[in-house]
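There is one chain below, alone, in structure tokens, taken in the form predicted on its own.
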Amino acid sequence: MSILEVVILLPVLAVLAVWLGAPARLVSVGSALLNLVILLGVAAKYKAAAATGGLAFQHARVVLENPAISFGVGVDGTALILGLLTALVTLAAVWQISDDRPPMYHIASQLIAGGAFGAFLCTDVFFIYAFHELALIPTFLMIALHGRADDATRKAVAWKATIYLGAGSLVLLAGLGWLVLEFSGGSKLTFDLIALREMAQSSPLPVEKQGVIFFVLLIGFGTLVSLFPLHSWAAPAYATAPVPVAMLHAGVLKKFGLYGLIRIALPLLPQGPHVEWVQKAMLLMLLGNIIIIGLVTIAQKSLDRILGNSSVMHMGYIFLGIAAGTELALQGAVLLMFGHGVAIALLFALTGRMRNQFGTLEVAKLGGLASHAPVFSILFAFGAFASIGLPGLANFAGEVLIFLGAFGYDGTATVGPLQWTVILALWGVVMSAVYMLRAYRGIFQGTAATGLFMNDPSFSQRVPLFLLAAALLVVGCCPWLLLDFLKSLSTTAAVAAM
């Protein structure tokens, strides 16, 4: 069995083991931690394994012969950190669940963690797609029946996400059974990604087809991940899940729909951002994530609204690096991926435990609170201070190559639509720092006006939140760390350019 299989395979033992009746804390901290341990590994052994080129620690089982559909697991360097960020994330969310919590918290956290592990290191479409949509059925279940509102308002906002990504899942599932279709020799289908990229390398498709079809996945693929104007479920979604589903969803799972674009979309269909019309609407959509977005962020109130909007609006960014389709722009996407998960992973961690103490989230009613519990500010402010972009944190490294790479940072690209998308997305850095300090002032500096009091979280509960800040502190030191995984990103942009 492969390693990855492993990976992929243990979330789901973890959920048998907790329905069996086995204690649900201990399998699925312990399942967590294994799969961060394991793919740890893999990242070492991740240059030697793609020396010869293509993917590393690949396997197949072959499923189906006509169509050919097999399960087949691999990663190359998007995969590898998308996995290491799933398993990081994963282990802070079930070690945020407390011992009153029933186990179907863990069950619902490790299905989610375990579509997201297939999704990214399976290598076969069918997988791919099946894999994230497993992982959607446990979010929208505990958003209805444990969301954080009363009876009415949480399965409205469960149907309301239910019927956006079901919607975008169904135009998904057209874009990539048009792509099968098109790649797929004869009478014969294949659901194989490699088989695919090699067919679209030998006989790639007219531009315009290609123009045409990326822009059904990018509306399926952007509904997914919230592109705006498909991206009104995401901030109600994130305000009331419970605490480890929204650490997931925003920062885990919400990146499968990059993922695909850059995993799927980009190698097959090279030329399509770049079809005249489609860049055009996909520039304007971003502009609409990182702009109007980030006004709509700076009017919220609450602050689970205030971080369910930011993560809407940081996509835009990531959309911009998709929409360049360098070299340099396409690693600051991935990067930024990491950073954001990473950040709102811990943001809405430390979120949940002041709702937990405090009842209420209201800014105007919160202040004072770095005078009786300093940890917990200094964890928030590593969150909030990355989401910001803050140099020596994670998310700074993937903003600043996207935006040198969409611009064109040797001085000889003509200021084009693209250009000018970037200069109006940098006001967004300066919305992202009005909105976050001034939260951050309300909620921790001052004096409350209630007289709310919170202490420190204890020695073992801080664990996960101080890994969490120290990954977007060492990423943020040391980018080079993930940017060496994605030379590969290279051949992608090379294409892409033609």
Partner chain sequence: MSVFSIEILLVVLGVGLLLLEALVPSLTRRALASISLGGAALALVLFFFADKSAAALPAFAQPFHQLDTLAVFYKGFALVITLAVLWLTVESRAYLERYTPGGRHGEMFSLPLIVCAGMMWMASAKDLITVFVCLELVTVSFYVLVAFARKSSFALEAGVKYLILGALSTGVLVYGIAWTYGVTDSMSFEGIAEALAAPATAKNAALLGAAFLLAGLGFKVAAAPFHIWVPDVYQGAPNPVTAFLSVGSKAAGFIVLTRVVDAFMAKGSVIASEVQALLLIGGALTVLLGSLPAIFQTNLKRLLAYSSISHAGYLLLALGCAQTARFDLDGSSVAAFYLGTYLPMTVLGFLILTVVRQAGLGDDAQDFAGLAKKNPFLAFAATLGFASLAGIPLTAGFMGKLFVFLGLVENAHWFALSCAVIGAAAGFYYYLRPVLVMFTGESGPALKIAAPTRAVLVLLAGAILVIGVFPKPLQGVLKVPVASATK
The other form holds:
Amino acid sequence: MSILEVVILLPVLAVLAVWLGAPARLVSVGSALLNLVILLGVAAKYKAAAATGGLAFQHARVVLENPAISFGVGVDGTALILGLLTALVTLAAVWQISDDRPPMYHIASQLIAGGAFGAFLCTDVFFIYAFHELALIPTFLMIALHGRADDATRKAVAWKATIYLGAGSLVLLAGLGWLVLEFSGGSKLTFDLIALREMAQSSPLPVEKQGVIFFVLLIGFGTLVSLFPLHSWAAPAYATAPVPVAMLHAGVLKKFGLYGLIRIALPLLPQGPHVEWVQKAMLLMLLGNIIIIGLVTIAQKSLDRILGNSSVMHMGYIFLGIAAGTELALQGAVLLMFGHGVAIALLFALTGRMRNQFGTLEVAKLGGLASHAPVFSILFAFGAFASIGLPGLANFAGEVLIFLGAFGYDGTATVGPLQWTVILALWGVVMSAVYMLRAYRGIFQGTAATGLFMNDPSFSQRVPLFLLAAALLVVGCCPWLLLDFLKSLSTTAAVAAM
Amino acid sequence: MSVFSIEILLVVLGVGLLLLEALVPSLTRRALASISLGGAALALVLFFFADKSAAALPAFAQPFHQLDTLAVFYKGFALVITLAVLWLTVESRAYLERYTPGGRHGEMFSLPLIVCAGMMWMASAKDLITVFVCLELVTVSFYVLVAFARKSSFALEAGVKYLILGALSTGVLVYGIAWTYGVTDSMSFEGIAEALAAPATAKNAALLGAAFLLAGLGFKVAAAPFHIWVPDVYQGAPNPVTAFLSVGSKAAGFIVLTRVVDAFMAKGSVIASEVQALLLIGGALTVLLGSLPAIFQTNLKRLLAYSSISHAGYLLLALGCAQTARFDLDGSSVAAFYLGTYLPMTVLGFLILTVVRQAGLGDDAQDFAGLAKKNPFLAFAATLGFASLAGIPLTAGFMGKLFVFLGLVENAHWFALSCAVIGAAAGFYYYLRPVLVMFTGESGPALKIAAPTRAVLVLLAGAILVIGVFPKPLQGVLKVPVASATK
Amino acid sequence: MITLSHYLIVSALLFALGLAGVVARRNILIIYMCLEMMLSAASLTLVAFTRFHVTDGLPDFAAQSLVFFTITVAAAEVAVGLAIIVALYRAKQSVETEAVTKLQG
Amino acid sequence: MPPLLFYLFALITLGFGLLVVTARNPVTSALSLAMSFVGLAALFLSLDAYFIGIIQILVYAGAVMVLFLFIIMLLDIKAEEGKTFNLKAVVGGIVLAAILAVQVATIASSYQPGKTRLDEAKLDLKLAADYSKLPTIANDLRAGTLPDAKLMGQSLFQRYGFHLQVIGLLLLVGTVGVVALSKREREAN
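Please give the corresponding structure for the form predicted in complex with the partner chain, as opposed to the form predicted on its own shown earlier.
Every component of the complex follows; first up is the chain already shown.
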């Protein structure tokens, strides 16, 4: 039994234990902590094996012989980083659930975590897909049942998210099915990612077909990541979702779509994103994310809406990294996935506290928090500045790598669509500075309307928040800690550059 | 001991039970139920040890029955669903007593056994006459079962509707058989396949027979546009009967359909592509006509009825892919696999409806409000069942749908695929809505479930999960492609 | 001279008549009679085909057995069907199709 | 059978069939159906299916129709008055039936084997006698008569014995069903 199977199984066991009546908080935090420790251990060991750039901790159990489906696990750098992100955000999310919440909160969080672990650590397309779906259901249920809005609104929001994500999943399923069928020769149909990769290397598909399948996958995965114009479910869902769900979905689960593109679509269809019409469409869509949603975010009045939209907006950068497909840009994309995940989780956790205290998140009504809750405001600053892309915090390294990688894509000095996109996308950074700084100033400086007043979180409540802030700082200052894991991406990029 | 003796045993048991009820007035309902359940369970146990080779069949049955993997699989399937239905009958005591006062429901315990034998024979039938005779045994028994709660005007209404449309389908079926026989000069599937492969066969006439035959069977499996009876009949009939109709009778219809389609689409058949087109168009239409109205249903039993229609659509689509088989699994075994996944989730759905109705509540969505508080165990089982019906990954339902989708993609039936996708997408909405209702709403008095029912629920939920995560055993049962002989 | 097609066309017309009655009429008893007509039409088709498939100098009596079974089944169906219709009449005092429209929605 | 008789009986079958569909009074419908079945039985006879023809009359005209009439009288169902037909249903029924009839008739008339004349599909009783294993049947055949009831019996009891049992079971189920559905319970208590 691989240690990675333990990682996937632990949240499921925690769910069972809580359902059967074990103390929810203890079990939940305990299992999350254990998973973080295990994955740190895996990371330490992986470093030794990383030079080969291949998969580590592999293990597979055959579930179905034909079509070949196996419950296989294994990590490469990308999977490992996302696994770490999942463990970190899960720990923070379940830690900050206050005791007066029903055990359902813990069950749902652990289910989402289990699904995310499964999706990131499995090496079989079937299970990658299946685990992601598993994680979506508690997300919808929690928004619909415990969302922070009146009954009708939260149900409407939950349905919107369900329909978008359900439809996206189906498109994705169609794309994956197509992919599997294309690569399966003879009577053998396999879902095993490793086998599929080998086949993609030995007998790649014709370029035009790669483009079409890649586009289908892009729409499928893109809906899950709120790619413009399929994004409109995201902001209301995050504004409405209970805090741990918002943290886990925006921070972790949403990255699944990007992960899928990097781990499944790019290696199997290396030419896909470089087919001209696919690239143009992708660049247009991600510019929509960055510019249009950026402007929309600036127009928002309420903090949860700002954060929800900014989360949509930042996906554009990661898509840019994937569209460029160079080693540097891909490394940047993975790094930014980590950074964004941690930062948005931190921000949602803090926003949740504020909403509990004030009952409103209108920036105009708040103010002067810095003097009442200095620790809180510093933590918030970490999150806000990280998402702007301030040097020294995790996102900066990611964004810079993406911009550099994308700009210098073909090594020549010509300025093609990709380069123009980079130039336009840089304005997005300015926009995020505008709305984040304005929100920060509005909330933490000046004076509040009467009665809107809060204290710093208690010590035990600070732990998960500090954990996230520390992760931002550490990765920001020493990005090579994660970049070392990403050597395997160079092989992908090399294929793509051909 | 051959499989055939088990079928005889079921008939003897069914008839004996009728005699017992008539002749021994002191026998209680409980005793009748125990005999029936015990007998069915015994039959299932014996079935595992029975000699399943065709050679073990008695000589007079040999020309009419074949025991390929599909037949054996379905015979086991029929026994399991019959057991489940008998259990549901035990559970719906309150309902039955209300609408058939003073009865011991002997017919409700004996007729399913006879129906089971009929369905088992149907599964192994080799020719149209055997199919017709067994199909009618099943159909006539269902007329009685559907209208059994004769004091309920709903049940009577359902009975009349089922009667009219059942008789209509019989007429259409016989007409189809007549034309098929007329063109191919044969009643056996093998002979039909052979005759259709001859290029001189009159194509239009053969197609006419095929169309009527498929339409007649389409009624039995609730395929569009012959599905209109389903929601009313399912809603009006007693729960156990509805479950039996929606799983047992439909599965039996599909086995026959599989045989017929295999014959019509055998290698070189002059009408193969037309039949395939009929199946695909019919399947796509059925998925849509089952899924889209389901969105507006507030009654869960009607919802399950529409769900049953849309599942029939997926099964038809699976059959429609039967021609090519790049990955070993041909259309008929995909359909059989789909049926295998369909059994536990549908029975689970009806069992939950029955348990809730037993507690004095109805079938409407609001009757399920707050179920999570009244009985979290039941709510969890229901969630699992509905998730599986919706086809959420890691449940049995997803596996079945996956195969159908793969088959459609493989054969590039894009139109059918898009209809199937629309149906599945709608499914996410209408199946998850009742789940949402269960988790919201006011708490009420706790809902008690008897221990055996709890065990059955666990068993069904376990089956859904096991098939969803580890489908190898179920697929193993169907390993040998059914139609390999004719292809 | 009479050919097989004559019989087939007569039975097709009878079948169509029956179908028209099933769709158009409101009285359930008459609908049921029309169904019997359809079944008989199907029997005629079958008998005609068996008569023209002469094997070993005789009509195909093996296939004609199906007609025998059909008639038996029809008799059983009529018995059960009329019992249900009578039960419906007892409950609703009507055998019109309007009496069976409660289940809808 | 001379063509004239064929047309006469076809006319009886279809004409009374039309009356079944159009008559207002259920009694008229039932009696027309019986007449239609008599015509049909004659057509069966013309196809040398004497046994089927006879049981068609025995079972349908004799038993089923009596049952229908009995129920009509018992329930005292009056002729439909006023709005007898639902216009949409009538139009739908006629259109559907017309499409079906035209479709089938077209196929039937273009069906090549359908051009066989009845006197072309000759029965060869001598040949059949040589094939027949049962002496009584063989004797009848040699004598030049078609022992159609015997042949049917041979088919039913030898070849389709199993099916006959199933049909018997079906009749039992039907009987039980009728009893169960029309049971009157002790409502007085």
